[in-house]
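A lone chain, given as structure tokens: the form predicted on its own.
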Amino acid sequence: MSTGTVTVTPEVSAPPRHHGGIRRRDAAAGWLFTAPVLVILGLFLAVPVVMALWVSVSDWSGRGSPFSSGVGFVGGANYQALVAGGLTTSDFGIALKNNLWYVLLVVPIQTALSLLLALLVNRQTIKGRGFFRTAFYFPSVTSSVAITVLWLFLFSTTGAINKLIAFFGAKGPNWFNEPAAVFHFGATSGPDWMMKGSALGMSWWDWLGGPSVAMCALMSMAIFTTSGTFMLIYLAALQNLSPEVFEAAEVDGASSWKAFWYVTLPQLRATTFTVVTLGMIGCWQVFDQIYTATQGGPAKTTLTPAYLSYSASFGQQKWGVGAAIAFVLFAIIIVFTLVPRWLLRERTPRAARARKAVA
């Protein structure tokens, strides 16, 4: 018996790699091709916003540079004079109950709108869906002071609006100078309760009348404005939906009414939520249309936080007031889009939250 000879070869350890080096350099690399973007906004973003806030704290006159040593810090006064009381606050009451109906009638029915229009144009037996979808497009791309000329021809006393009501035999009124509340329905006072009690310098009656006859003619110009653009966002998310999920449903018995709301709109919740969002943020930052065709009139029912952040600005001089009313309406818009996210949110159902507990 013989013994072989068993030759062991050392094992030969790799170079260690130096991840942190290669790391570091994609860093800088990002770091460097990111430089160019953030420089653009740090100049013309992040400074005026620092610059603002400090006004909204300031006594500034406009002249000048903010940061000079005759510019001196006032603390919360600013913001004080919008709730404390006398005509500013009653201003910033009105804008934001007009603004407050402004976007509690047109941010649903333009999101639905637009839903609607997307599930036209996308079925495949549509002829023409091209020139369609161009159609219910085109006044998104339009300019929003040309529309507002428009609006300002269709909506006059002896424009094409009027004349239709009057074709059904009604009497159609003189809209952009019209300041009557419509849920008020004709109502020049209400309830003792309703007209004693007060937000902002306005009692509860003025808060739960609605918008004016003027302001529904501006939403109904928003609303035809910006359904094209959230149809295109609708209609880009019904074309990614899966066909095999409308096969099973179909299979299954499911009608069309039960498989939009049980498949399709399920579907389009993350969808809808940026819709949604979207058309808060545009709603409450509404200003070129209110600058051009009612400059806040009549009687101020038409009066908006962006337009009178800006009357008060430029027109009235108290720089510190307009940057306070924009940095508010910053909150606000923060505040009414985490709504639509809580609304929104993917919910478990009630026995997988139950099966988590017990495990």
Second form
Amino acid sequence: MSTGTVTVTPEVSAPPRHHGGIRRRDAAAGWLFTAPVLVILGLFLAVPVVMALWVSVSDWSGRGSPFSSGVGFVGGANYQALVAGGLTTSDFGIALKNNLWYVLLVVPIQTALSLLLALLVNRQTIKGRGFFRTAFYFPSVTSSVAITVLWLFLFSTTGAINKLIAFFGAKGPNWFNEPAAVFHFGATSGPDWMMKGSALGMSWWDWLGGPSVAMCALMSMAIFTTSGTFMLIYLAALQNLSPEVFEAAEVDGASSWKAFWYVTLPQLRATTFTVVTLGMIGCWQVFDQIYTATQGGPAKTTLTPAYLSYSASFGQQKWGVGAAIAFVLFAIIIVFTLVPRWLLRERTPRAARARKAVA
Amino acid sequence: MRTTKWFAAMTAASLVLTLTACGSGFSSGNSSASQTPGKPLTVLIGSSGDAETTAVKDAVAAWSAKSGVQATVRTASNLNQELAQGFASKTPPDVFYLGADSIAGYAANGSLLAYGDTLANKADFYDSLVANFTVGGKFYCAPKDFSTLQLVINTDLWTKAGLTDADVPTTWDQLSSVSKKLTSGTTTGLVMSGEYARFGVFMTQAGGNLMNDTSTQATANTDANVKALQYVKDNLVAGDFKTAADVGAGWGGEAFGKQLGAMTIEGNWITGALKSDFPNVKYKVVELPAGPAGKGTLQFTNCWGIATDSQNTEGAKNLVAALTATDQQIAFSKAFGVMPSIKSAADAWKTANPALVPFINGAAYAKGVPTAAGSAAVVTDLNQKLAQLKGQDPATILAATQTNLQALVK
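Return the form predicted together with its partner chain of this protein as a structure block, the form predicted on its own having already been given.
To see the whole picture, the full complex is given below, headed by that same chain.
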């Protein structure tokens, strides 16, 4: 899974501004020294983004430069195609639904799992801590394509997972070829109101069906590969906590569960925010596993917006629609990173008291 | 504050301008590339393996030696992506493999040179293949080779079920009845992939197809197509047909090799797969049964595309003419088993592959898959429903496909 880089800038008050000749020379030197970075950022970030933004509102067909004279401005037509009905809309709806379930299930599980792993390998008493730390982190170091290929073997019809299931007397599914939605529990149609109502060309029954069996196999892989990275982040945070607080809690007679719930976890708030945010971004950008393993199949149940953007552009020469999907995806990611920010915001005691009084 | 912002904005603007000036293609329009006779050619192929790569490289090298024009062959790991990158940067490969389903998109944006009508051996190509590569009345590119679908039968299971050569099905009813007889234990009579590229043969046998031959009209919801899917559905419900996914196989050939299916519907590529993975399975290939409207099958094909932006289109055309010549196509078919796209090579192919003659006989009545721009996405969408055909209503499925296809040709 590719995770974006997040730069956390501490809030600092603006330095006092100075005017005058000497300061002006400083400013020139400052620009000179930052120029290489500005050029690199401009070349690899600003220009491509501007180009993509233009492509998303143009009728560029993939031949020659998007800025050449023959390319016309079409306004929001490409964005409209995503909601106007027809095949593009239903594909976009399916991709959104698949990825939404992917995010909803992967992010909490990988966050909880990585915290658990971090707590385990942080304990002083455990033997071979170094080994376990390396072992849990190992999947994160391995290339996602290599792990995907491994997963294809593990989850094949006659693979190790199904052998294990067969050992317990059950019959495993044909994982990567099984499009059935897990929350449908084998039913093929639902109550009338769920079948009739629809959004983005898909019935509520399909929206609420959850991920397909194939997507579940991919989700387990995402959890497997990313929890090691996030374990490392949690581990660093845990080792930063001051032991005095725990001693105080112990003196106060807190049980180890209470100490975790009321002392450790609140102190990890900032780390949890980082982990959840990075997890969300990574989950919404899921592409390489899909590209390697399923190409959106079976029955489009592993189609994601990122993969749809790719296939619309490179497969169907619909570059405008592809770019529009990318920008909608960007907006979704922004919105989804605001949610944990709001949930995990620092609550001042006064605000908490005020809420209590109201309640 | 204001001056700083101004400075930042100016820097950004000048940066963009500098970069724009650097890009060579930014100001040029859609004019065709300047021609340089004798300029070296690049050939981009999506190869099936070493045998194909070597054969193409040898053929191109031979042409280079004769014509004096340098030409290099490159294999693409992802042909569509590399082509798209080439077209966008205006430095595409001169000659390349192109699937019938992507031709309309590239024809529409002007990337593809329509040279088919200038080919000396144009009349020698199968008409149905020429129709596949004709967009807007223009024959764009020379068909490279093609394949058709026919019925593949496991002869051991056939004899075990008490069937003889006289029982080879020639009608839909006979196909159903032999499937029933061949179904026992873990073996199903007929196992094929649950998709348009297999079920579609029944549509053509009923006289239909998703679009007309030139892909200018959507014909998905015709009675013929409904009848065909209903026939397949009835047999799926009866359990005499199954999809490859139903029996836990990746495709029909795998199910056939593992004897999960006694028959399958596949193309001539199945012979290579069976030879390498299931060498002990004995089989024979027969023509598919005729439906209510007679014989029918689907064909799949690629062509030799030439880029409009090539700087040596004359050289590229000469190269393609050499690569599609009768002798060269026979050489290719010997090297990696493909069927020649020209009628004059058919007899030589039949002599060399007597067991596979039904495949090339299919050329007489085969229909192509839709080639209208965007049709690949519609077919993918249809396949999603066909995979579950057992529990679905054929007319509803086809009506949705009709709507999607109509949106492409309006």
